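Just one chain is shown here, as structure tokens, and it is the form predicted on its own.
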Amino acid sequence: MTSKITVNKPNSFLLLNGDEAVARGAVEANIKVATAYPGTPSTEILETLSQAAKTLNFYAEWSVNEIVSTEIAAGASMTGARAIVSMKHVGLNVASDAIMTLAYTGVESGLVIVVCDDPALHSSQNEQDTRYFAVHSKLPLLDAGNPQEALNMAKEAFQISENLHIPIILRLTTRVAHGKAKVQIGNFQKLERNISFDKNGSRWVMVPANAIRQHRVLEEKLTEAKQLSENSPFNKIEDNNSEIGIIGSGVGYYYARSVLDTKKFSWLKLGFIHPFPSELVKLFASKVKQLVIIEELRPYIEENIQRLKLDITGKAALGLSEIGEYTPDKIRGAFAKLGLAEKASVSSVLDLQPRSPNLCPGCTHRAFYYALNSVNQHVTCDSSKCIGCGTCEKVCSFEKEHVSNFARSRIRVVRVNETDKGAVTCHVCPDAPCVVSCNSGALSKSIKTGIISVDENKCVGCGLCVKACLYGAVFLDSNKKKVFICDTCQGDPVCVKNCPKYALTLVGRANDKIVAGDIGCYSLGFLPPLNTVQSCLCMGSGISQAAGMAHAGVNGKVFAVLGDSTFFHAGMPGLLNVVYNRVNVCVIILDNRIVAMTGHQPTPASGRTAMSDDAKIVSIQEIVKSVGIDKILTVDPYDVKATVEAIREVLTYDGPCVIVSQRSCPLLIERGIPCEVTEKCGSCGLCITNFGCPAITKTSAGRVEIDSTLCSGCGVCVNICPHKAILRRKIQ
């Protein structure tokens, strides 16, 4: 695939977003190696580079995680080849172990570490400010405020890195990374490099004796870097003989210029932000009477200027928060508070239907979560539909006792008045108070299905369970003096099939199991109606969190869920740990054959590389087996029934086990034949209230419909509809 960044027309213009501009700057600098792990908002850097790699003769790869990608880029730079590694801010946490020591070892050729922060958490689990990491790691940092700066800084960063022999951090934020602008491109540099490795161990081996010496060297390099920042073309004063001077960095600086009359203020744009150019700031401060600071997220510039004993107007006075990203309206409002700008006009609010995040139609994760919720099922009644006819009682008593007698039925109709009616039966309570109350041990709860069973040989008819039931769903046979409870007819209840008004539905129970989640599309499983995932900390954490819960002594099997890419990224150590410590955890690996959440990048299991070359297909099952997992089940999540049985099977297995849910992301494959709702539909709502596919909606008239333009044709709804009212459309 040809990339637009391969255009060789110096001084011409391209429409690029910030990520693409970084990629262009890197190829102009004649990089030889580019690495990354996908993560919005940084993903497009490596995507763009991978499309240009073969044309421009350099190497690009999606690594399995950020620290691996950093180490590969570091290794390349140690041989004299220029290298770039890109990641989002939370990926920097993963890579930090390598980066902190890489500051000590230094590099031979230019190494640029691009980090994209995500103010306002558009696609992240926290907000971070990489400028503080630069201070922590003692590495110089450039802060881009628009795509043109992103290109220029990326290109210059390689030269700075080589001058100082240490890595350089280039920071972008989401608006810079994804915002497009007209960018002037430059020449492709032609560098003749002797690629070899200096085997001087005292330079590269960071044992304490070497590290303490290299730390001193790093401090000397930072002194040099400070001089560079004081004279950097990325730090520019615009003196308009104003009493008010505005200091800014990143996109906030350009927002300020867009909402103010620029000639009425003096300006200091800071781009080479660490080491902090304090002398330049003092020079600027001497020209004005008031300093106003604009920066997101944290008060990095403010704190540095405060150390210079200069008075400033910062976030507090401006009313700007450390939470979330800036917008032109926020900046205008902040200056309006100081009387420096007119208040923003109140924009009209569009009355639009709110759209919450959701798993795509046909998503394999939704199908698996539905199956997980369907392990423990019970019959529920929609009282608005129930007419109190008693059909459910009749068919139940006939099915179970071969008589038509409501007193022998395991479901009972409650008639409060002429309009308020409903049916009650066992709710399969997670804590099962009826079982707890039974002194004779006659009642037991199935680990696999949750169904309450009665051992008539042990039941003494004391009725304690009847009193303990919160729903009045445990019944005492007055003749036998034994209790009886609904068993859902082994998952195919006759009452549901025969209800004339479709008031009864067999539903699963969401949120009845502990499910530790992870980072990926499947994180959305915490949303209704699935309500399945209960934690999400960081990449690969779900397995270890589940292990901690199990060690703490929670009841039953604990589940951990993660995707295939996350498994390769950070899941394997956690899995090895639960094997080593034999923890009663079931790890669910949702293998949709791709890094779906960030744009369908390949994984080690996909059989191709970032440069579209064929690659060895790495088997998740083989890895799982190799670390010591004895029980491994592979399921097709679209086969809900088989998936439910697999989950039930592991519930009784003592020890660590793995279920691999394996089916390609529906966005990667051709759509199937769309489904439609037939006249059999009684609007029981199961497909909407429990399954939640966005292609299935209910009209104002209460009728269920499937939008054929959204339907992926997965057919899961066909299989779960209790009344067989959903079918695939007939092809004309």
Given for the second form:
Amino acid sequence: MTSKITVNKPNSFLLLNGDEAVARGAVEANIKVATAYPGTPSTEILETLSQAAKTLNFYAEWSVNEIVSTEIAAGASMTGARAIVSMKHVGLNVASDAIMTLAYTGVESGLVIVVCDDPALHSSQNEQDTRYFAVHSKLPLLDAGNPQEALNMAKEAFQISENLHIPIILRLTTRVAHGKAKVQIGNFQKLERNISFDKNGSRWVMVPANAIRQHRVLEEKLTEAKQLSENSPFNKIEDNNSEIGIIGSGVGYYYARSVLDTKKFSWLKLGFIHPFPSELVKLFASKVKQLVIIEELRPYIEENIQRLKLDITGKAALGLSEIGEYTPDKIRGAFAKLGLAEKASVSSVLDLQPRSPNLCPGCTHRAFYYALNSVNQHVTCDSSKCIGCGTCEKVCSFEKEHVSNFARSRIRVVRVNETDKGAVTCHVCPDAPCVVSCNSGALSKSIKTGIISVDENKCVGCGLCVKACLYGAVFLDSNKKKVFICDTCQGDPVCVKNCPKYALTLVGRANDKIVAGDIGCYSLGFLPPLNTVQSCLCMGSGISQAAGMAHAGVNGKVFAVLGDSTFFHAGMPGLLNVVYNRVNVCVIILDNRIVAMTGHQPTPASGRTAMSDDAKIVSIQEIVKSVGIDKILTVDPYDVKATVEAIREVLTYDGPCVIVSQRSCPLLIERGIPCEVTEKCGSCGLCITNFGCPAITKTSAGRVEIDSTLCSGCGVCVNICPHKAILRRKIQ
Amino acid sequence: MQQLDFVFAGVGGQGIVVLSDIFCEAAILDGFDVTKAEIHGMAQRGGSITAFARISEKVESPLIETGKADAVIGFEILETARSLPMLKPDGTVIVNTKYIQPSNFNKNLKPKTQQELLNIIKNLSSNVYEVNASNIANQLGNNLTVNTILLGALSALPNMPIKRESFEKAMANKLKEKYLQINLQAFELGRQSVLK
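The block above covers the form predicted on its own; next, return the form predicted together with the partner chain.
The complete assembly is shown below, putting the previous chain first.
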């Protein structure tokens, strides 16, 4: 596929988002190497470059993580080839070990590090501001406010990098990276570069004596960089003879221009923002009486101007926050407060049902989480449907005791009054108060299923457990003087099958296991109705968080879930560490063969490179085995029953173990035949309230329906429906 | 010329991003400056998606202020209603009346019916074009043409400054060749639904 950024028509216009514009700027600057790890909102930079690489004769790759991609770009630049590496803001943390010292070694040929910040956390775990990383690393930073600037800055950044011999950071924010605009493209530079490496350059060897010298060199380069920022075309004054001057950077500057009457203010747009162009700002300040600062996230410009002993109207006076992103509405509100803009008209507030984020129809992660939640199952009753008929008591006592007698039933109907009725049975509580209360050791809870069993030889009929049960679900047989408790008929309860009103369902217990999560689509498993995942910190964190909890001494097996790409990125060291330090955790690798959340980039397990060449398919199982895991189970998550059994198997295994849940992301493959709900459905709603597939909904009439345009045809609902009421549509 | 602001709203997977791209490409073909912004959640499919397109001689902000949009183009009725605070008082609504009801895990919330949502939309705007694009697309034999039907409807609005030919050219540039003919048909059916 040829990318639109390969078009050779200088000065013509393209509709580009900020990421695509950076890619265009890079190819205009004749890059030779481009690397990245996917991360919203930076992904489309390398995606666009990889589609242009063969046409324009350069190399592009998806690396396994951001520090690897940075080191590759650095290596290329050390030989005289221009290189670009792109990442999201939190990816910069991963790459920072390399970048902090790369500032000292400097570069040979232009090296541009593109970082996309995410104010308002559209798809991130924090709101860090990369402008402060520029201060921290002492590297120059260009801050783009729209796609045109992104293109121009990307191209120019290579030249600045080469002039100063240090890497340049180009910063975008989500609105710039993912906002599209009409962008004027430039010409392709043709550079003749001799690719070779200076083997005698002591500046590449950062031992202390060399490094302290290079630190001095870096300081000298920064002084030069300040001269560049003072005179940069990216820092532009528009003097309208106004008493009020607005200084801004990023997209917020353009919100202000769109909300205000531009002619009534003077403007200073800052793009080359580190080192801070203080002389230019002083010049601008001398032309106006009041300085208003517009910048998202942290008050970087504010603090720099305060250091110049100038008065400003900043975030506090404007009532703008460093939390979240700016919007035209917020900017209007701020200027209206100062009497400098008209107030916004009050808009209507509508009370509408939210469309919460959810895993897609057919998601393999949902199926796995459902299995994880189904390890410990129990029967529940929807009291709005229960009519108190007592059928459940009859069939239970008949099944278990071969008599029809409610007093011998393991489920009991509770009739509070004429309208309020329900049935109760054992809830398989994680802390099992009944087991705790038993003095004779007669009660035990199955590690695998959570079911409480009674050893009749030991039970003395004292009734302590009957009193301890929070639900009134432990019963005493007055003849035998022994207690009895529901065992869910080994997962196929007769009461559920025979309830005439479909009030009873066999449901799993979400949240009764510790499941440390990670970064990826599967972190959405923390949401209802699955409620399976309980943490999400950073790439690869889940395994080690789980290990920490295990070392601290939490009860039971601790689980960690992460995806295939996250495993390759940062999960492998964590897994090695749990083997080395022998921790009783189960690591679940949700292998869907792709980086799904960022839009389906290949991984080392995909068999395909960024440039669409064939690649070796790396086996996750072999890696897991080679780091020393002895217990490895591979499951197909669509087979819920087998997956439940695999999880039960590891519950009794002591030591580190791995389950690989393996199936391609359904968005990658052709949809299957959609499913439909038959007349057997009694609207128990299990497929909605516990499984939560977005293709399954309940109509206002209370009927369960499957939307055939959304259904992926995965068929998991067919297997989990307790009443066999969902079938695949017949092909006509 | 004055600024014209458009909001496209619907559910992930309905083709909102592609459609708003085609709209912007058509605007560029006619010489306008244009910006586009998208708002979507973390989910790949099934979440709310909103796209803003702004055309003028010179556009600076990619986002639209609340209450300033000239038109809302809704791919689904709930998401259309959700976007209506963006609309200016005399703005226009094109709405595909299809209702994709989200899963509801909040027992205290009673979801609105399709008719209730339509009433909300009609109460807030006196300029509503109901287009049953999902039905038209089904009759056409390809339910993925909902977006080009709505583009056809949008192109036929009075005072639309972008030329019909530019929309068709932008579609030809953007869509795969084997799908172009059916999408051009869909575009024409969309136009007729507004012009009739």
